[in-house]
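Just one chain is shown here, as structure tokens, and it is the form predicted on its own.
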Amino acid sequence: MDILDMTALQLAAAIKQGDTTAVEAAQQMLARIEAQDKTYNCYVTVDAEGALAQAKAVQKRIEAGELTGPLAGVPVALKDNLCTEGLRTTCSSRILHNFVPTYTAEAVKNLQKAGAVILGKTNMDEFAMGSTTETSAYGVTRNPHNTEHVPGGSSGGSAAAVAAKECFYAIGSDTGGSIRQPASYCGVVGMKPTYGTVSRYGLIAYGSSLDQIGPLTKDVADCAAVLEVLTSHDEKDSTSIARKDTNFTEALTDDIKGLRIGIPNDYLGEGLDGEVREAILCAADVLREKGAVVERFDLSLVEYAIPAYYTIAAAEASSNLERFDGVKYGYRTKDYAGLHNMYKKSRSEGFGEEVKRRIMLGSFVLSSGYYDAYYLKALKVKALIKKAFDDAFSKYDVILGPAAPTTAPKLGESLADPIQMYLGDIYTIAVNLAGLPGICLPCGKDSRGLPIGLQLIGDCFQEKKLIRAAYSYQQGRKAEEMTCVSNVENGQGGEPA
């Protein structure tokens, strides 16, 4: 098998036998991104002397039997939002054009213990702030199943390198379904998990109440692997939570009988390109014939998750951000007069429209006369949302659905009409509101050969579940490629007919 075509535990196991190294890997994932990069713009920054030396010591750790993880000598994409230390993060703005971290994030250390490999910084949605990879201040990143699309967004540059064999796997970071929905463009796999359990410390925050990062990878075995090596209890986050069940590798079993699955009504109905749902109802099929208990039922509050959403992460975004002022580090603009008139102009040069929008919008929602209208009722929606979802939970052990309405749009839709972009997000949003876990997974194809994502959605603490239905239904894609038509179109239950 050519190593391009390897998953990460493929490769990772490759080294440990000899029969190729971490330093080949390497090289040969540079010369690919070298190649092609130019088409796809997946990276901002690649750091090919970085990652050639990082190689060659974790070679030498691994034959010295140092590292034996499962993930040693594989090289990875960091999202530019992570900060490294010495390694260039600019959130794809250019008010960071120029910052260097003298710190590295704390999941990003938990990759460097185990052996990864990191090639470089990938492209984003300014600040996160978009669902396309179109607001990045380093342009465009394309989808690597139609260059004409886009790959997602916020992560899109991350889950479009693992699309182009450009990276075994990456990280991204998720606050309203950045992780999931590129994901889902891309058909690739991507998980959030529950809030609090991989450490947010050195993720450049956008809102800091929804953001946890996560993997993105070629498969569920995959998923799993990632996800354990970044989770870990972090003092430095006082979000960050103890977790004793993260052992999520052995729930990579192909055992589902009696699983409780239910799939929301409310994601089902208008707005819902209708091949993306033919293809979430044949996935249920799929967990159906391997003895899941699949069932429709009715989850309230839909409607109210993208209004709440956006106005606790506008509000967030506003305070978060308030720290680039062209002082501490950062763009400062040429010509200025006097102190404040340098604020203003270092950050409208600086930001761009998408995320000044946002900026503005939060500002005013946390103003004087606004915080009881807005901000307020926002959260009290937030707490609703979470209870409904526990409602829910008491039900069922999964809950499945789209990842996004559509498949992968056009370059230039989107950014054409914003309201119909925030709509986008719709299936995701609430799974940040309410702390849960979810994962993203190719569940087909549109008739125009564009990827069709599967979200499974789990109650807190629940990755195991999320991860054995997942590999459950890969493994059932892989043994039959089959074709079927939905049978659970009408009344609650959706009986095989």
Partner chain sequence: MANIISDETIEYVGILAKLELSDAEKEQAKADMGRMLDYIDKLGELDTDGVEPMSHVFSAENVFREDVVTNGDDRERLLSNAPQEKDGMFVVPPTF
Second form
Amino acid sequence: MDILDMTALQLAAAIKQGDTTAVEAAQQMLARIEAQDKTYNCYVTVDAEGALAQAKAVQKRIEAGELTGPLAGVPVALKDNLCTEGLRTTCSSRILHNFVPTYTAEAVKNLQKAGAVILGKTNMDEFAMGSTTETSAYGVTRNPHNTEHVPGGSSGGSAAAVAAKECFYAIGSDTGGSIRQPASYCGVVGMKPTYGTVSRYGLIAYGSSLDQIGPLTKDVADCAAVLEVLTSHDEKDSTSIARKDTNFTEALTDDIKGLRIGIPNDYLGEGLDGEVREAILCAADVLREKGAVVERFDLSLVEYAIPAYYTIAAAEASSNLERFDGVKYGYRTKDYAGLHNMYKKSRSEGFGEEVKRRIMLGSFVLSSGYYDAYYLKALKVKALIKKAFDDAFSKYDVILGPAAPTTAPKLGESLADPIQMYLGDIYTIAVNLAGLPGICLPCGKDSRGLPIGLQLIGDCFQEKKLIRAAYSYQQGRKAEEMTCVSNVENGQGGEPA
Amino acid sequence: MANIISDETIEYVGILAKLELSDAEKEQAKADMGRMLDYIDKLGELDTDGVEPMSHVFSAENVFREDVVTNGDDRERLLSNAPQEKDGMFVVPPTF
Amino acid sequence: MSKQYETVIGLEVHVELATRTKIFCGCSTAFGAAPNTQTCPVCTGMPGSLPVLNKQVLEYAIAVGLATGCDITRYAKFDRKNYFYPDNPQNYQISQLYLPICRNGGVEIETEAGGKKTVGIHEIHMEEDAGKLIHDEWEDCSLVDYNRSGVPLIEIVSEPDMRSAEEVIAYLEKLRQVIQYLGASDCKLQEGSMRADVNLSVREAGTEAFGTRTEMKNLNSFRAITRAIEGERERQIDLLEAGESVVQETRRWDDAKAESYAMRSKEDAQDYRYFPDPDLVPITVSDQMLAKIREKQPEFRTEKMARYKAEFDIPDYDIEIITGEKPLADLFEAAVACGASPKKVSNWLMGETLRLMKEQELDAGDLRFSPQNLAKLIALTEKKVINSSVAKEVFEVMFAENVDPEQYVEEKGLKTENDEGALKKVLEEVIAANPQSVEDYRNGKEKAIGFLVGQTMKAMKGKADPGTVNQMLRELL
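The form predicted in complex with the partner chain is what I want next, because the block you gave corresponds to the form predicted on its own; please supply it.
Next comes the full complex, and the chain you just saw is listed first.
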């Protein structure tokens, strides 16, 4: 088997057995990135030298028996909003074009402890604000299934890198669907864990109360294994939770007899593409055949999630992004007259349009006279949405639906109408508001050959149920449909024949 | 459009957010913000009387650290990203 | 001025808490380190860094709240206050607006008329301090040092209950005393560990409605506070008398020029867009936590005064002064514990110590000599190893450098000359050299003996006991 076709767990096993080495795996990956990333632009920064040095060190430790974990020696790609000491971290923004963190994010440290080899930093929507990876200051990323289409976002570079086999797995962050939606568009597995499961220390914040780090992988087993490594209770993050039940790989069992699955009618209604709808219902049938109890129900409040989300996320972002001011790091404008002019010019030149749009909105909804009407109202709606999910989870173990209303749109189609773009987040956003775990995995393709993603949502701390359901579904599908890049041959994208 | 954003509002928000928009950007921002607020106004349809605003999803409380010094001198690295530095400090336009 | 005006004053007092580390990170709060050497990603606003609350900050804040009769908020949160300034690395300050830790308290002060009144405390909240800006006029730029960024503060917001500068000072002294007793801060105005912003308005005497207030900042001493209050009162009255109105604004006091100026600029919208900080979790104060903090509350001044009265034979006035400043009381008690007589210790504190403090403009918290050394010095005088003027001399050195008085007296050879033979020899020389004074004495001029004692002390370089010299002189003559 070609190394590049292996999953992360398969590669680590092969390294452990001496069939290949961490160095060999890193070299092959780097060669592939070199050959084809000009086409896809998954990476903002590739750290070839660093990756090889890490691979050598990790290989030694594997051979010495010091590193025995199931991911030791496997090359990984990190979203460019995760701080990496000594390695440039840009958030795909001009304002951080030269920023080299002095410390490493806790989640990344956990990967390093498990023997990960960091290949580089992946492209994203600027400061994770977007659904297409087109707002990056470093060029768009192309969907490996069809280079005319977007990979989704904001973790588009990470999802595309997994799909294009430019890494064995990748790390993303999810504030309103930023892992699940690109996983859906790129035909890979992506998971956002329960809020507080993975430390946010070192994740450059967008919406602090919504952000979570999670894996993007080739299959469900990899996803569980990576999440297990990422998870930790971090005393540096006040919102980090000390969880006990985090041996997620134990949930990789093909058994969902009696699992209660609910499909919100609200997730199958207006705006949903017919082919996506069909694929989702087929997926539900697969689960039903395996013994799950599948029902439709009314979740309610779904249409209020988007306005509540954009109010809260924009408000938090407007504050989180105040620190980018040209004083301590990052971009400072060349010519300025006085302090405030320096601030304004540095920020106006350093931030892109979408980021400025959200900062303006966020500053406005928090400003004097509007706080109660907008921000506080949104927090109250958030409470109602959480309550709606609590009610749903009193009846169901898992909620099933699409991750996005359509498959990947064409490049350049989305940004013209921001609200239309925001509407695309309708199935993913409420999960963040309520702090819930969600996973997205491939469940077919549309007539153009673009992947369709199935989203499963669990109650807080119920990742294991999600993993069990996702794994069972995956086992129930035909093998060729599960290989995420079936239409990508030798790095050539394009319409399938 | 129900929400009409005035030039003054855009100017004011620009001061708060420290953003300087060109005239074209200002017009765009007025239109965008007006539309977004119209959309957000949808939340007004919901009766939220008596609902406690939810700033934190979980009931996690009382996360503290002990009063023990754990950090040493890290100045060199701190200043490694500074656009401008002098005498171990960040340089900014005069504030006096 | 035709009308009578009343001044209405409320204070916002910031107090730096005496924790070892900053409020949200493990950086040291030690004063005086080289710029930016006590910093980390958290207190310099590095992307991705997150705050975690220092438990001691909460405990100090609650302790101050309990000592000032506040209600402790059982469910409190932190909020972000958003404004851009280079000393504020995140461009938001983590503070408390909606659910501050303490509310509705008050302290009792004595008024000029000798009566008592309560100054209400609206709230006490916890927040982080900003860094320091150093102005480089030569290069026309400012330099930012983040060592102070993240040092814990409590802000004590009073009700507008004060009517004069005297009441303001009495209130501040009372707060300082309580906080020092708690050990929560050293409360030094000059070093900025206690800072007061003055909210002031005037109204016609007898009216109910408040006038428009201004907020005065940059007040670094009691003197500056007094002058600023008087200056601002006059400025506002002048405006009103001229038919103009007072503008609600923040003003900066320039003590050198004895005038204030408005700080507001177009870029300064004063709209802080407070919202709950999503990076910090709420605080719930349990009965147990409160009981624990209550248990640790120290003996406050009133209790201490009563105990001193019962235990020590020293004047009430001394008790009042010594207990007025916690460091003085601590020094007193420790020196007495070393075996020194309370009366003698009190004399040294009330006399030389206060004199030198006043001369050098020092706070009690600045005192450097140890109680052990003070006790040793007292023992040296009691055993007549040194005389009182030498003792004063030694004390000055001890006051400045905390020298060990035994060692110092030994090294400098300051012991009183107790060898009667040597003393007699000097006395004979003095008598021989001053026949006129000897003559005067013998003729009944008592004053002359004083001159001869002085001459002898001079010849002995002060190292004699003046009593002994006096006695021996009389015998010789």
